[in-house]
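The chain below stands alone and is given in structure tokens; this is the form predicted on its own.
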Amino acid sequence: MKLRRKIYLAAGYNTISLGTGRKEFNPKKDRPGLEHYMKEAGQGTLQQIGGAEHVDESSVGNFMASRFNKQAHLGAMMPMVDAGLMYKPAYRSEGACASGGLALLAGIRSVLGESAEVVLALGVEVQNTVKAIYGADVLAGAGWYQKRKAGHAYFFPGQFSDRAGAYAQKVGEEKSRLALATWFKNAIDNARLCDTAQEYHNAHPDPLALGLSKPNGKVFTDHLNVFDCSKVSDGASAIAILSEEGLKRCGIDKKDAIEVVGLANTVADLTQDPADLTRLDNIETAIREALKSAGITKEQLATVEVHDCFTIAGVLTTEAFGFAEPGKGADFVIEGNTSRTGKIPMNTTGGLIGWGHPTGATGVHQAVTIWEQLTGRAGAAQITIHPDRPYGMTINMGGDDKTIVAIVYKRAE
């Protein structure tokens, strides 16, 4: 997809990703809801860009609220947020996990449109509401559910235990094993370095010990252990999504806001099982589409954030983008490639598995991620941008490979 005006991001804000791991999550008592998370992350942005009269719209990715919250209709409550906001067009999208980078799409088409100059991204899920196997029921849904009586009764764990069971008999399963271990302790890493992280307070002195824990099938499942998968995650991001008429309007400089230069958006076939367990084709596609439409290689980014649900996600998206051939992924990993301070750093605030997994928000935390690091605002976390390599990029991925939003940024001159 070409751009034909500029789109720029900036102004971003995470709440906390609220969860077992943080010190203030206690299940026996009360804990934030929607709208508390809403009003944390909108405001936070809404400060930032000179408050609500600028917005003229609203966009707000969500997955399953009318099921873990019991409320639908989440576009108006954007007023909730904001009194600025009232009258003024608000929507949801929905694609899974990959709703919130389908919200940060639905609002660049607005600008590209000049429907709007400056559009408020705001993404939301607060799933702490149910038990662990009563959360998996749910997010079932973001998955052919007509395969839900076959499935695991954890059914995302199982459908990507399937993938690692299958990886594993291609590289061997100690490799593969270590390779999942190797992506843990990155993500655990990364997030001790970034206070709104589910992992912040992780103290346990060997992740990697943790990480190459056997899988035991009769508790869990067959080639995943716990610390392969996120954590059930109650968090928002929220990003605003500008023209250049946008940015003045804000008084924000353009030193201060990312450029999107390419993206992507892809589907699979919902009903369809993977042609081959290990690989990511959907994400392969978009990556690609993605950095056509920027006109860039993949030697010419400085960071990703990639859709790590489950350790294994992560390391066969290294094979979808290239960096490792089909079945090298664990090699590349394990040699230390996607760290901080690797060829290719990813998730350099946790990703997934470490800052936390909210599904609604996560595309607009990923955004949000690239907008700190080539901005320099990623604090402990900040990584360096060499100037030859000054592009960020984001992978959102919806179910088992079915729907990817793959967004290319630069800094804006």
Contents of the next structure:
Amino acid sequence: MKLRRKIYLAAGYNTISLGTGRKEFNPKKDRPGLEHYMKEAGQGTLQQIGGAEHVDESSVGNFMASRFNKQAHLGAMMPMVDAGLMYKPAYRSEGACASGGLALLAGIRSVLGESAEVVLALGVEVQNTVKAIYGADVLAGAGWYQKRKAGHAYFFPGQFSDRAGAYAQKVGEEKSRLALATWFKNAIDNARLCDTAQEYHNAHPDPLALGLSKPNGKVFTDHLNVFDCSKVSDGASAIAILSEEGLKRCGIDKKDAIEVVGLANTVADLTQDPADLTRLDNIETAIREALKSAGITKEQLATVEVHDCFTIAGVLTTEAFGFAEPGKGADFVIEGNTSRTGKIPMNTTGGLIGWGHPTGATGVHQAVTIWEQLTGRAGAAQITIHPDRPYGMTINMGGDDKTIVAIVYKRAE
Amino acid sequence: MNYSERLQNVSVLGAAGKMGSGILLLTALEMADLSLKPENKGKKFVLNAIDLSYDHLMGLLDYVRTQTLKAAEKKTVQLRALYADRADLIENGEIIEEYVLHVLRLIRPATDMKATYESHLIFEAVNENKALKVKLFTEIDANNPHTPWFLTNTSSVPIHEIDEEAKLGGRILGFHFYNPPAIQKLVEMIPAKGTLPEVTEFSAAYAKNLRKIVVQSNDFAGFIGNGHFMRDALHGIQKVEELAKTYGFVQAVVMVNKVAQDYLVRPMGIFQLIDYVGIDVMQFIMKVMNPYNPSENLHASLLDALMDLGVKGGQNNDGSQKDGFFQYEKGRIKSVYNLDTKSYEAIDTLQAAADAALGQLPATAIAWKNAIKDSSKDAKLAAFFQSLKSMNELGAKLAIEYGKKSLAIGEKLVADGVAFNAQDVNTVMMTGFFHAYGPVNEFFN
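Beyond the form predicted on its own, can we have the form predicted in complex with its partner chain?
To see the whole picture, the full complex is given below, headed by that same chain.
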């Protein structure tokens, strides 16, 4: 995609990712609903940009509130976030777990098309309304419905378990398991540095050992254990998408913003199975297109937020990037290259495994994390950004490698 | 008749009771899973839930529905495989709902014994009353053309006596669940001397499919569980009677209860456990056991006195605790029954006085809830009990005495041939009573 105007992101805000693992979480007690999360995240961003009167349009990312919360039509909930959004444009984008990325993209298009100078992008999902076994039905909507009957009770864990099984065959069971466990450990290490993360309170003495637990297909899946899976999360994230004029209107200094320098949105046929279970072809395409659109190479990236809904997706993404040869992603991860002190730090606040995965919010959350890292706002989770590698990138995936939104950023100048 | 055929028509007697409802649930789940196997397609499975009145049976189906739903949610992976040929059932929610309906469809609530006349297997969970059990079994056996087998959930009545008096010719076995049957892992299996081997074989398979831990006990009144528990409780009662002379009855109850819970590292104090089981049930079981143990007096006047005053303990139908030695609020002890004033006294001040009389717990003390999940539990318990042995405080002395008594009871069960070995005694107390360690141990020597 060609960027005919400069596009900036600023004023990010994350609610906590609520679910098992957070001390506040009690499955037997009432919890905040969609309205709470939308208000907290939306208002969190509005406060940083001088209020709703500066906003031209709202773009909401959400996957399945229509089932989790029996609530569709989320665009029209934005005036509830702030009365200043009344009678302004708002809509919801849906692309499964890439809904947040699509919401960003829709907002970016509005600014590019000069129909808006400031867009409030907000992603939200509240999934703890049902037990995980029923949530699996809801999330299975990200796959082709004709495949649901033959699928696993935990549909997506089942899909990615098949990928993990194929990958284990390719690189060896032991190495594959160690790579997945290492990915999990990194996620927990990073989440412990971010107070909104679902695993922030995780105090287990040996996450690697947990990650090494042998999968049990009788009660879960054949090739993934529960630690390989992102948890059920409630949460929202918001960020402002602005033009140059929008920055001025909101009184935001460029150093407090990041610039969108490249992006790609690719889809693959939902009705088709992956050609090769050990490859994420669509992610590979989107990465290539996004880097090309930004005119940079992967070596110029300081950090990446990848879509590790499952540890295996994280490992395979290192190969889709080309950081490792096909079949060598396991070694790449085991050697520590993706840890926060590694060659290319990935998911520095925990990613989907560690920070949480409120599905429709995740794409926006990834952008907020990159904004925090590139503008020096990541607190305890802050990594060093080298001047010769100033770029950050997000890869947001819907379904099993079906809808991808990849965006490249750098700190605004 | 194979295992599956045996379970095609089953009756549970006393199905609405706290034990019967659990047995009904577990049997319904097992029958449902059998009926869903390809080789059993088209075969009819019937589970008669028999109780005295429809009022009692009304809540039963709700209980089964709630519990089956939980069970189905846990085994959805297997259920998807069982319903693989049902094109109309696609989502987990649809499959779970169908399974719950399937289980409920097996159950026929009835107040009429006639329903049992077609059954191949009778599960009995009525009162601990031998005459009643014999009467029911005799009636069923006279009218049922299928020579049914009988599993009794008695926790104390010798099985061979029921066998002989009801003339069952060995078609009976003691199958003693612990309360609540759906959750407690332990089953005491008690073959009588005449029990047919095929009945024992079937029961072992049934217990295994229910994923129960089975301990075989000899057919001696009270078996292992109550054999220990009744004597253990009598020790507690005896200590209360002694301490009452110095500290008064209510404080003595609080003291002994605390010793059993905090000093012996048990999930609850002995008087809370008596309340849980029911003072009436305790009295009944002791009455059953006493004649078989001529060298002991398994009887407590204190329990008789409480029963005369209408203080019975036990649980309400909704699982809440009735007033007994204690009154409870949200599961916590609120007040203590004073036998002299015939009223309850708030526990707060009594507890403080009891704590002062017992003395400080040593620093090595470990709480039950921590002990059960601690991988180095045995070492920590050993250190704790070692410190108790070296202390002069009353609490420590009472605890060591209690621990030794519990050990002696366990050893006696083995010596008398009730239990086959000490490990069985320990398994029963650790799984059936959730003790953190078995009574037969080296801690108190």
